[in-house]
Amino acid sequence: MPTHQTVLLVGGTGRTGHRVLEQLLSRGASVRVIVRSPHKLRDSAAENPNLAVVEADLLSLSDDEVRCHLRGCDAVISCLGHVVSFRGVFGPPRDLVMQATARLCRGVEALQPPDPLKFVLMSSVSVNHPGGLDTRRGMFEKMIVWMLRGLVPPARDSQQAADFLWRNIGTANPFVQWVAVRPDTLLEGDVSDYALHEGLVSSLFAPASTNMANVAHFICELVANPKTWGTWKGKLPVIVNATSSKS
């Protein structure tokens, strides 16, 4: 990273989140991670002196505690998601991502940092661009996505979080700047060439693919590289493997 940065990470024990954590630490960033189960952290990360672990449920923290953990940070990354199980999908909190996004952004606004803090949300291609820029998706696919949001709480949760950033935080907020990263079907694998697009590049019936390591790499680039941030701030980039993009 060009300058030493402090990053607050939530969702750092998840499939993509732990990759983000490891890549941040490998770049020399100081990371504060809020986790309910510290034992789920990889040993290579847990033993790193640049990692500070906060054992807590983010949604159970008081507003003062949230602001305390945000204070002094240059960026916030949310890789939170719902556990893939019946309880994780249909049990509370059904709006985990939305609540976390709102609490973190409102916490930053309350601190009123002198320079805007970067907020990166890991989202999904199931999320429509709130600005209506995803013209690729036809009426039939839109109907299916609409039904999924009604039947599957995580799908609705992710859309509401993106809507909150677009409509409530906006692109002219003096304290928070944001990017919502939308990968397609997530795969294992190392960092490889990947492509970034402002809108959707595949359909529900012929999805593209994205290595989780590539998502982590792009998220770290957003935090570390001012040029990358300047290109994508206030947007919902779609990230796919380069090979998938060409197919």
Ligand SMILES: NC(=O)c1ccc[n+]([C@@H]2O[C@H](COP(=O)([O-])OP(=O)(O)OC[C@H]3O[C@@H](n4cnc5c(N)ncnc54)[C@H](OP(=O)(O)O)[C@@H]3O)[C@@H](O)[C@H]2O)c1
Contents of the next structure:
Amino acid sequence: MPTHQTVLLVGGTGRTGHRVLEQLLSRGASVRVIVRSPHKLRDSAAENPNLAVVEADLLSLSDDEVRCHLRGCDAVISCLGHVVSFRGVFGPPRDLVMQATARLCRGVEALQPPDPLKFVLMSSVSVNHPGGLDTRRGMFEKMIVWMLRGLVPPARDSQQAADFLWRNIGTANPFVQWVAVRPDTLLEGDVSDYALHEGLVSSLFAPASTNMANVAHFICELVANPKTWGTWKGKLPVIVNATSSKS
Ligand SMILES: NC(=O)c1ccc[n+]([C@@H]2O[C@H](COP(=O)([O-])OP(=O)(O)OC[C@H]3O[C@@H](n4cnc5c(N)ncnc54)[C@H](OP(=O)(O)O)[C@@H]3O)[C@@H](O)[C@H]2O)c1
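Previous: the form predicted alone; requested now: the form predicted in complex with the named molecule:
Entire complex below, previous chain first.
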């Protein structure tokens, strides 16, 4: 579905983020990206007149600057993730996704838009639905996930960001509505058939797979299609390739 909305995207240089960026632009959206390294943007996107590039480290921006970049946006998408290196995983900022989520959502609340702004977080199936609403994990798997969160900062970070949306933003916020998209093991590949589920459909020991292009497609549908947004707002949908769906 095409869209003429204005979208702020963070993490737009990442493996999934650049696909989100390309798909948003191809649907006609106006996109603002906040990136540390503009040279990492694909030429096809960088040359698009509907793209505005802000070169900055998101977490170093002042609250005023964050509000300035949010002003006039209909939606915000975060595809941030920790760089896969020792420093990226164990160095600061250990709470990158959580901090970015909180700063962006608080920035929107401060702006008090007349209609709620859509916030889409790229999350993961390693994240539990807050409030114990995922029933599929067994005790042993829960223990492994709990240990992972203790040992691997990005796992803890992703859970804290989802918890923040559920507990601190909630589902009746007048200024921010949100969806936390939970893909399984990320794969290359084109957009294909995919399935959406309210809860987990696989285990850490027998993972399903999700094309990054499908994550990008669903995120763009959330932003562009009011019906899709109405179905998933305030939820943590699990997205898997149709071929690996195990419901
Ligand atoms: N890998 C998987 O199988 C998997 C599965 C499910 C979910 N996920 C989740 O999906 C999300 C995105 O994954 P991905 O693999 O697409 O991401 P990615 O390719 O690692 O991209 C990460 C993005 O975050 C940015 N970033 C990293 N550290 C930053 C910092 N300190 N300040 C500002 N920006 C920073 C990167 O910018 P630069 O280009 O400047 O570094 C990049 O744009 C992650 O949260 C991940 O946990 C991953």
